[in-house]
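Quick heads-up: it's one chain on its own, the form predicted on its own, in structure tokens.
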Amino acid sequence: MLAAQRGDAAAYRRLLVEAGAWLQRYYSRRLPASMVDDAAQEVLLSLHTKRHTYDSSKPFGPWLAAIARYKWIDRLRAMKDAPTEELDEELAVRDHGEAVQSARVLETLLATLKPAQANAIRLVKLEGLSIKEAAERLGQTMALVKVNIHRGLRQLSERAQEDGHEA
């Protein structure tokens, strides 16, 4: 900060960039996502604007962060009076009750397989990858994935069946 008060423009960049990080830090625990950014910048704002007052007698570490705490208490006053929206009493919530049975029902019956074809038809079928990052990940050969995977998925058809399940 001295240097930058001083006009030592590299200095100065280095100060704003190091503050702003810390500051991304400071707000990031203590405001919502959606206002880091600009809490952030407003307290960089102020430093610019108010950088002459600074005391070079004393630290600056704890100037900076008075400016922040006073930033942050005043976006706190301000979020309790922005105006809210009244919630409806009867406000339709989704019931994932029936996922939630869907899954289980899935992991029991992948529990019965061979863990190389479970684990095959987990990434491919489940988590979107591709047969070659499925190979690459399992250490199987593509042919080897694909083989896993069809005879898993006729097992677990002839299961669900078994069990009274559409497959």
Contents of the next structure:
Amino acid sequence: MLAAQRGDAAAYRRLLVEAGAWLQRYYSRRLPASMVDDAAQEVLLSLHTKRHTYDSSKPFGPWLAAIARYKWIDRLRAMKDAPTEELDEELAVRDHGEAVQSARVLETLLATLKPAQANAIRLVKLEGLSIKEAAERLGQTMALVKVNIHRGLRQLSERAQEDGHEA
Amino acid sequence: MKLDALIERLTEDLSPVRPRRVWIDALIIALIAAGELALLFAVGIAHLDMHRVMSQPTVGWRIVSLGLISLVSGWLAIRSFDPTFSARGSMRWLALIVVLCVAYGVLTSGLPVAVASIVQRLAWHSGVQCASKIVLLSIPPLLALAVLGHRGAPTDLRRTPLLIGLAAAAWGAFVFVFACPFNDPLYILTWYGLACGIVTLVARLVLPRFARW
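Pass me the form predicted together with its partner chain as well; I've looked at the form predicted on its own already.
And the full complex, kicking off with our chain again.
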């Protein structure tokens, strides 16, 4: 960012690409999928217009996170104030039976694993957390989370195959 | 527009910028505030007999209280233009300073018991004039802080305008001390308090629209 403040375009492009990827991950956990791109772009624009407010004596991450959080709250406020359409009582919707069935099967399979393995898989593979975040949430090391996911998935795969054979 | 296209556009639009420095913002505000005070003396609105002014019983309390509130809230306001700064914790200390300053005034005011005495001591006609002048004197620092806030990146649009309003109001009142002939703590608490309250409230209500980015 310091190089970008001085006008280094190559460094700035690298920074924006990395910041954009981080912002998409950040918003994918906080906003509906349809809004993630818009929100990330809005923050990149703000980063551009407010780049002079970055203090080079401090780390860049918290500065970007503060802007992302500010824009997120702004967006939530706008969503709250936006007019909503009342839905008809009888509305044709897609049948979610298959998805529900899959979710139930998955939960049944996860229940057969050790809690540490099941929790690691839930957080990382289903909720989309990073290994680091999952490790913090579970109070485990990152290596242990990876091992739990690996072993858990292997066991799930074996059990799914066994069930398939039985069926 | 896709993210990649936006990144290309922003990269093409890149130009060198001068990083914001907190101390430069503080210096700008200090110069404006000092200029206002100097102007007050230059045009003869302030008392020329400073020895007599300084011997007034409440002048020390007024100068220390308003100067301190203005200094602390002004500094916090400038710091809050940085997106990573949170004024939440510091505002408790600021609130404590305000409460202590007001409490000192209340304790030394000698609470009146009779309604007639209150009306007489408040001298509402002069009081309204004093309050109006304090509001006017608050405008230059208020505008300067608002412009600096707009140029910065404040992320707390409730506290930052509040701090700007309080700093500007306290400075306006501080400057007015040198022109105010009244010494009654009850009068000062009421009219100075009213003027500061109005400026702070207006800043709180109006500035969020201006500071949004």
